[in-house]
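Quick heads-up: it's one chain on its own, the form predicted alone, in structure tokens.
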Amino acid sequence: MWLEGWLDRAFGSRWNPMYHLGALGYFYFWVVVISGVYLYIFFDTGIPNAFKSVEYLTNEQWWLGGILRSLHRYASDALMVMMGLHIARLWAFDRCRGNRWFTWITGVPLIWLVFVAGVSGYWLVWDKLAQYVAIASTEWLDFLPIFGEPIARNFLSPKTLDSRFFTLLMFLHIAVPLIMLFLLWFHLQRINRAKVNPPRGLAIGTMAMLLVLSLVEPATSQGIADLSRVPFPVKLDWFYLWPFPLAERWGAAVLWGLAVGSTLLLAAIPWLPPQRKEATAVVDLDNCNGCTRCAEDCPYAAITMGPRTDGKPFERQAVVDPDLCVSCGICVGSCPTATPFRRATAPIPGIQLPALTVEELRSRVTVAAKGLAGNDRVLVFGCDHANKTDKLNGTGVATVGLPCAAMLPPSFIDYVLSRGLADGVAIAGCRDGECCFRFGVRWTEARLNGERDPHLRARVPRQRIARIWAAPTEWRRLESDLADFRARLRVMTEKEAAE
């Protein structure tokens, strides 16, 4: 969070690349994709075709085949520091447990494939690194008893070796990324609205430096393979070929016990230990009109509209999967009967959280305002997962608790004002970009501004209203902006009163 607050500062929320990692991982698929398209083109297979076919793209073609061979390099060392970062952040903030499993699980297989891709493009180079990585991978996989006879040897001398091991190499190196491009649309099955693109400025940017790079830095080989000599020296990428070194240091047992031991760890990591699971939000026929907005907000795919059961005359019903559904409570924010001031019948809207109902929810905000006093009375509607705003309760700030921002329905702002229960309401989420929930800070924003349903009421004075996006990180500015909020209040009372 300290990261992602630097590079708010340097970039913006809306730039910040800590918030786009599997989109720019995505981009950096694509650049390696169309750049190992033009240079398919001009590959040529076989022994010595495959290392001189390089050779003129690199030196004589310099000005696009050259750059193209750079691009793809650079490239694919960015995809696999988006992903590592992208793994990172999402172990850090606990993005991978409960409901969410699924989507960690099949991203564990990518991290096999994209190394193989990786792998498997310097073999074809078919230079002295990649006559050092054919080695060393052929013998790792000989530990296996799998084949009939070991693999290294085809690279014992230059006679045992011939071109149709490229043109297989060929086939693994375009078929692994298309592997990988069935995976990715698997992988985001349950995320909706998932974001594959970065944005413009930040792909533009970030495609500008890997330019600059391959024009300071381009890529090269390293002299023709030879399998009548050793090679020696040769220059490791060492994002891709950081396990070779380990392999001759501790051997290929080791090396594939950690292989194995690693994956099923990161396999493991949702329910190390099991998160407690949540009542899932629940639907009440009675009170839902089949609006679909429930369905459009929900973050992870969990809400879907299905054919009408009860007779009524509306065409669909929302149907909640509980498989899916992780609590957020964003829904019921978007419900338009989530409402405080149904009076005549219980406050039951179309569909809400078993947790925190919105009888339960307006029993809160009543207990709490009770106990405001003075001109500057602010109730808080605070993130659990942002800061703990329990905090702040004094004299003047009384806070109520919501699983997400997002939660809070814009009639509840509308409820506390009208009825003079506190002189501001401040919402106090996650930093934006930082969202526990993806789309809480996005979806508050846009109902209070009037560009998402449910509106809140023209007739609620919008200067009584407080949006504090705030990391656990930015405590000191989260009492700060309450602080000048409250003065603004004082101010705006003590002119009302004046008048």
Second form
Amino acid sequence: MWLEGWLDRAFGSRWNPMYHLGALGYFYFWVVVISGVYLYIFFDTGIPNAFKSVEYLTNEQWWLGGILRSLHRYASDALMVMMGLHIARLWAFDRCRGNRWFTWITGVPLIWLVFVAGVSGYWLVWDKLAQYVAIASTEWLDFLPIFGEPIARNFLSPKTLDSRFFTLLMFLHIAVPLIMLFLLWFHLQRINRAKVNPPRGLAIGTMAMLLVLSLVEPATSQGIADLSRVPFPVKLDWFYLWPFPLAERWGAAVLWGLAVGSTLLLAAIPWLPPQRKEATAVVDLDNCNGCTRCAEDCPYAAITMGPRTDGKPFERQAVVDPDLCVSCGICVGSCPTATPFRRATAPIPGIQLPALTVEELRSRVTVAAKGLAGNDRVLVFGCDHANKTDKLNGTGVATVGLPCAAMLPPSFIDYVLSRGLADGVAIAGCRDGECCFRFGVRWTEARLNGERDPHLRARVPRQRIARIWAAPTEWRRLESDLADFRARLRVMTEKEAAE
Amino acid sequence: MTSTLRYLGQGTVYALFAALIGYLSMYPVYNPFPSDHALVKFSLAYAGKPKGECHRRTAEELAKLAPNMRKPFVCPRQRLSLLIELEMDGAVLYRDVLNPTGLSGDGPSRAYRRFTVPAGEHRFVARLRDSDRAEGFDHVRDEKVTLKVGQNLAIDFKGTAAGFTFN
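Same protein, the form predicted in complex with its partner chain this time rather than the form predicted alone?
Once more the chain from above appears, this time first in line as the rest of the complex follows.
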């Protein structure tokens, strides 16, 4: 979070690379694919033709082939870094348990595929590094008792190696990214509006970085492979090839144990321990007119619009899939019938969370506001996943917690201010880009700005609303922003009293 | 933060990331192999003789089989284990009994071993027993080899016709 805060200052929340790790991974993947297609046109499978064709690209055609070769390598390295950071961030922020298990699990085999694609690419150059990688990886594979003959025997001497081996490798190197693409599709199945492209500024910046690196330090070969010689020393790509020195040091069995064990551990993380399942959103058909706003706003595609089942004259109705719902309440904030103003009947909206109904929320607001005093009274709606705002409670500040800031229907702000329950309303949520439920900040901002339904009514004085998006590491900023807001409210109240 | 400082910050992040990728994609150089040594690889993938004798089925045995299974002459599927040995300058480098692979023990026995040895002249003796004899070996090759620094010597068994090869 400290790192993200620092990057926020340099890049702004829109371009902060930490908020686009998955999208950057995609971006690097496409750079690798596009550069790879060009390299493939000139690549010759065979011995020593493979080496010669890569040398031609690197030296004689350095102005395009050489640069693309370097891009191919560095983008694949960057992809590995992005993948590692993506996994670490999701785990650190606990974004892998509960109903997000599917996205996590489908990501695990991608790690293996990225490794296989990367390692097989290093074979193809058929330089000394390729010789080392080929021997080390086949020796590691030979530990498995599934091969009739050790594959490493292919590399015993120049006489034992067949040019057709390269054709097989080339096929592997192309097939694996295609399988990756297919798995990536699965990976995003339960993500609504998945970001697969980084913002243009970030894409330009990172592409420029790769190009400069390719020109300053072009990727080169390490001399043609010679099976009659030991390929040492070698310049390893430590992003992909670190397992092989480990296999030499600890043995193939230990490395297999580590690889399989860590894969199983990674796959089990969503259930270590299992996340307590909150009651998921429920639809009340008496109040649902099938407007689709909840389905539009749901970050995890848990709401779909199905045919009407109650005979009401509406075309569709919201249908919640409990297996996908994460109980964030964003759908409640998007529902136009979620309003606290209703008095004649209970305020039951078209969709709501059983654990925190709109009626209960209204009741909490009323109770919290009763304790407020002074001319700078603020009611804070705080996201429980950001800062623990209940620590702010005092004579001039009362708080109401929400699972996500975007659960708050804008009509509640109108309700608080028009009924004089407080002099101002503050919404305190996750830092933009760190939202626990992806779109909490974005949808709240859009609703308050009148860019997304349901809008905040025009009569609501905007100057009496504060939006404070702060990470748990930014508690002081939250306090200081709130103090500034209260100071502004005092001036406003005094000015209005004088008039 | 002013825009100049922001761009400076972004540039620093990109430069650090590029430096990380550029460095770790090639460095530190990996060199675990001793500079004055050579490598010997001893390998084979070879099926020993069948375990037991082939025999002709009797008429009674044939009658018990389905018509399409009535093969008069049968040999056991299972292969004998191999005994292999590699000796360098009179000292045994490697000696092992290799069981046949496969669920029925009818696949080839396999071996693949690497030995880092000092460069220079060495006398290697490779031995293999692929029969049920109790003593001695069926295939032996005694070779004097001068290994240069960093040389890779592959000792392979190419079947009964070619025997052990030194490449």
